[in-house]
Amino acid sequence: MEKRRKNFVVIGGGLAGLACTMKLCEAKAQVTLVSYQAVKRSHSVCAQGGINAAINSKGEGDSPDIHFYDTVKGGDFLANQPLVRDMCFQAPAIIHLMDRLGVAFNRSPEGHLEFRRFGGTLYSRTAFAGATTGQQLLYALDEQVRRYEHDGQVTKLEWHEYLEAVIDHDGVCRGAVLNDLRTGDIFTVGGDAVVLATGGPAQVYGRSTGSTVCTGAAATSAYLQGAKYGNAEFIQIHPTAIPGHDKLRLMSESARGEGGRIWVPKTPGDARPPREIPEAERYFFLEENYPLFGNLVPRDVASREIYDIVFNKKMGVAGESMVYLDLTHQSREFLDNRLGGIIDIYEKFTGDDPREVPMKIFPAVHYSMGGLWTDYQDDGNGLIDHQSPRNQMTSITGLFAAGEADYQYHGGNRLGANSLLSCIYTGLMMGPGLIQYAKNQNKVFENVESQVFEKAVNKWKDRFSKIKSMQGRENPYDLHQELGETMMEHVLIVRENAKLEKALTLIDDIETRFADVRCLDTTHWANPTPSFINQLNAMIHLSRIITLGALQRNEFRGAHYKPDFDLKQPSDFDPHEYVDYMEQKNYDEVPEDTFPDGHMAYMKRFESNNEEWLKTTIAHFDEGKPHISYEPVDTSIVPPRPRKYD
């Protein structure tokens, strides 16, 4: 008798989804791979600068433990440490795996893998394929999945939208409800488990570096079904993007990793062409304020500094909300070899050649550190038990999340080039646990009552029928633009409680007006409007928990910057003082004169703030509204301490 094959549904054709699919197929499982668009157009292709791994090929003394420390420090110690440490220890093997799969990484003259620096570290740790690293990684994984598709293990459903998990009477996920975007057909696919690898929610902010498909609707759908959502308020603002009216196009951190310098004229309003401004009359503010890390401070730090230069000091380029990112001191050959992809993008959309003219950039919404809450099982030694079915499972049994769709790994701020790593890592790491979960089920999805699947389909057919019949006065695309403008104005780099409260009022108003939307196109064939209206509803819900989480978190941590709660770190403070302070405190009361003036008071403020706020925000949807609670963070490996980058 033929043994039943394990069967999984993976939603998302980016790095996390493809890596998970490949790992499941290696274990002889069947996979239905669902993608909102062609897999090769998944948003992972937009990642530019590289992927981190502490291989220490340049003999700088780097190690996975240092990579781990840089990551948890960069995230302001808000990430569960066993997961982060395991990811950093697996990173070298992941780089070598991708190299063997054919990724065209840049090489040194000797033929070794080349590495460059990225923000938040002092080591050359970032492997890269020019400035199109995400694309090369995705294409390599896609080739592997295509092999399994050819062999019949993978059924690929491109241009299909995930609507909701199929949950049985026991609260267990048994499959997914899908929408064929070409035909409008709504149907279910059963599986032993469902994996959401559906990316981030950048479109909640309207204009961002994210693709138009990055609405966060799939993860929000799980949240609306009862799944916990973690740290929604932590939204990363990338310091360097091309300002634009339609969207904001990323200029990778790799530009600074390859020597790019950020500056503004020292004289506010100086309208001279940048090449005519002598270096002595340029203000390299990151280099001056952070001499140790310079232009490669973490993204949250750089974004706040640029904001301060433009809005507080009024020193933006020619009085506008822009600063210069300058690569003109590098040779054309060097730039084409290392950064060709982003240079082409800048030249195409602005008409200026970055090889000859400094780029004009400004921060942009880029990434969500928050996402669906997921579980894990450590091995007792500071790493992860890769066989555990708990790994990456949401609070809904049988529903898993991976990549940017989950909240683990990055805490309050993500270091550049850790995103591609976390996506591939989660996809690979969760594979064995998914197999174990499928083995241990007391009921397989084929034996679940057919009415469970029929009810799920009928619910969504009815919902889309009602959406198509909406004939109100509101244009859904205008409402989305208004939502984005609300979030950009009130819930961005600098956060104030009064503005956050106003944002919640405006979001409530947008939700009320959503009921009066007009479905502009009611045809059945290849009609994106009903799908967009459904996603707009999800974005409204997600914007509310982002804003509510930000309002309730009265502190300054990572990308969540509330000036009213800045602890005012002394300029001459050394974070090692805090480690000494905590050690001495374990034995006895620490005399006030043990540390320089003002340092003891600051450390007490920091300690008190961590006691109250070093915890994960959990949003849970119940009775039609969000409820916010908190849970502790595992800081068992490295004690938290103040961040400092100068």
Contents of the next structure:
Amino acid sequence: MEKRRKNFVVIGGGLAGLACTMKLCEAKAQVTLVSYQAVKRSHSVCAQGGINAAINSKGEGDSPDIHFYDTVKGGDFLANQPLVRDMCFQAPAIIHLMDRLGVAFNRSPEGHLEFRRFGGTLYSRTAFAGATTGQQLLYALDEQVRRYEHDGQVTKLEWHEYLEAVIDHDGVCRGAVLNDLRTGDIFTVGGDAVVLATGGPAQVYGRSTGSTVCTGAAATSAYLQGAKYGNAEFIQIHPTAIPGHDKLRLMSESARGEGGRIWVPKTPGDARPPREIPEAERYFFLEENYPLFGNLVPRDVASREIYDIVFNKKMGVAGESMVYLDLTHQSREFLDNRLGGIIDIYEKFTGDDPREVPMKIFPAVHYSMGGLWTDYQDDGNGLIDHQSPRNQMTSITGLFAAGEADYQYHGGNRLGANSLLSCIYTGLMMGPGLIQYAKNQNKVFENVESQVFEKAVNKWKDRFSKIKSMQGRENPYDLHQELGETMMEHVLIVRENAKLEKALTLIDDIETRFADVRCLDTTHWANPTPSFINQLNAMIHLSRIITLGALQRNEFRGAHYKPDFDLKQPSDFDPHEYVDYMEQKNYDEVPEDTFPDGHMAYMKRFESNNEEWLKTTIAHFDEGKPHISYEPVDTSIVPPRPRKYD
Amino acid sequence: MTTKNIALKIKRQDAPDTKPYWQEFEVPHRKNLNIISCLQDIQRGPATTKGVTVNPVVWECNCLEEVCGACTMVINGRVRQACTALVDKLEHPISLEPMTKFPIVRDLHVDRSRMFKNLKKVKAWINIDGTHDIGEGPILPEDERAKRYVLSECMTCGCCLDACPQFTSDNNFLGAATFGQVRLFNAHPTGKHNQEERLEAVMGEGGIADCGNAQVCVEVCPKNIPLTESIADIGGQATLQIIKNLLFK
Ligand SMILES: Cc1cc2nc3c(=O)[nH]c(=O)nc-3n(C[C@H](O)[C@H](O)[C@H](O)COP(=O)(O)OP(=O)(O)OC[C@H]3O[C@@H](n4cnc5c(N)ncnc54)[C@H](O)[C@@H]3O)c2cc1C
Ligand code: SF4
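Form predicted on its own already given; the form predicted in complex with its partner chain follows:
Entire complex below, previous chain first.
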């Protein structure tokens, strides 16, 4: 008898989904790859700046362990350390693999990989392909998957939407409910496991740097089915984007990595064209406030500083919510070679040439550190056991998550160029564990009672026909815009409990009005409206746990800034003091006068805050309501300490 | 400035086998407005200029910054991406039509799967030994890398094919984008190992010999990909291959 082939369903053809598909095919499995659109158009193509790996090609003394340290510190110690460490140790092999796949990475004079600097580190650790790194990486993986498609191992279902996991009586995921976005047909596919590599949820905020399909609906649907959702409140606001009506287009951190400087005129409201303002009359606030990291402080820090300049100090360019990002001191050739892609974007959308005039930018919602809770198995040596079926499994057996859709790796704040890494890493790393999981099953999906699948299909057919019959007064697209505006106004960079509470009421109100939505289009062929209405429902649920998580977390950590709970680090504080303090405490009482004035008190505040808040937020949906609980974080490798970048 | 309205004429079609028809819409003008924002406005208030409520216009989009290729359509007679089409730079009223060489799905949304199938035909990938860690990739001079990079920016948008007189909905011409990809992979030190396979594919039916040299592809490519150069290069490689085949096979 022919051996049964293992069979997986991968939802999403971004970096994570494609990497996972490639790895599974290499292990001789069959994969059904599902995506809203042609996978080659996935959101990952937007990534501009680059991907991190501590290859130390410039002899700066970089190493995977320093990369690991920068990442957990950048994330304010909220990430589980063995996973992060394993990712950083795999990073060099990942870059070499991508290079072998033909990615046109920029080269050094000798012809090796070239690296540039990015935020949150002092090392040149970021490999890049011009300013379209994500596009180049995605294409390379897309090509490998096409090769497997050509060989019959991959079946692509593009223009299909994932609606929900098929879960049997034992609570095990056996497949997925899909919606054919052209015919409107709703059906199931079975699989030994289902992988959600469905990307981030930036659309919850209406306008962001994200793509239009980034609604987070797939991950939220798993949450609504009972999967745990981790750290929802940790949303990254990128400091530098171009304001726009339809989208806030990113100006990559690589612009600063290649020398870009952030400034505003020293005189508020100074109306002179930027190039006529002499250097001495420009306020380079990041460089002045953070002499060590300068323009390359982590994103959460930079976004708060820009916010402060614009709203508290009223120093925005021409009184508007904008600051300059200036590259005009670099040569045209240099800029075209290293940043061509993003310079084109700025020019095309604003009509100004960044080689000649400084760009005008403002922070924008960019990335979700939070996502579906996923498991892992460490190997006892500070790395991961790659054979374990626990890796990347959600709290629903047989349902896995990868890429931006999961909550691991970035803690409270992601460092630039670490996401492309975590996406490819998770996709590849989980492969052997998935195969193992399929091997260990005592029942295969083909033997699961057909009623399980039928029930799932009927539920969704029903739901979609109900949606189509919605003939209320609310335009779903308007309601989405309103949800976004609510989140932007209340749950963004600076978080206050009163505003967060208000947001919850407003979200409730939007949910009530959702019942009165009008399905604008009730036709049967290629009709995106019912799907969108279903996604809007998911976004409402997700916005609620983002807000609830933020409300309950009474502290300031990473991207989650609550001024009322700022521990007020003394300006002359040195994080090493904390390491000394912890060490001395291990042996003895530490006398009050060991450290400069006020430092001991700060360290005690820091310590007790960590005791209370250094934990993962878990949102769990039960009986129609979200429940928030907390889980410890594995900080076994580097003890948490205060962050400082100046 | 008083708010003025932007007038749009949109060619619609409900399904692949139904007749197309035109509808007119108006949306309020704003600074730096692009076609995507106009279409989003229509979603929020789907009514024609005459006030008739209609189904929202269906189109494809994703990244909104001209790297995914999704939102390609014919705007004022020229095939391009809707995200980078700024209203202030267009003649009014603005006309929107679907691409002309691909099967219509609905309204402005077309089916470009033929392009992806062509990538399969020419084996547009690098045959690697495996994903395990076997060390560094090949050492490459920066200028060679830069030449490949330009080619690898092709986002499979199909503008070059839509504009090409040789590429029609009922033939199987591979088209400029595909030839560009063959060049991209044949120029890679590992990709070269399989260049014969790729060349055989472009020497067959619908291959490079069918190119009529109209040169419009290069004019419409939003990524400024040197398509005519690629066609000449692949033409040259194919000729060499024919000679090799004659001599050695
Ligand atoms: C403008 C921008 C620039 C960035 N630059 C960088 C950078 O320089 N470096 C870096 O490290 N990171 C960067 N990031 C972050 C990084 O790009 C993303 O986090 C990453 O690409 C996410 O990849 P993914 O594979 O998880 O998901 P995505 O690429 O978002 O793919 C998701 C896939 O899931 C599919 N999908 C989703 N929902 C469904 C559903 N319900 N049914 C069917 N299919 C579905 C989609 O069609 C798509 O194929 C950037 C992000 C943005 C927005
Ligand atoms: S070559 Fe240019 S026009 Fe043709 S598909 Fe690629 S990007 Fe589009």
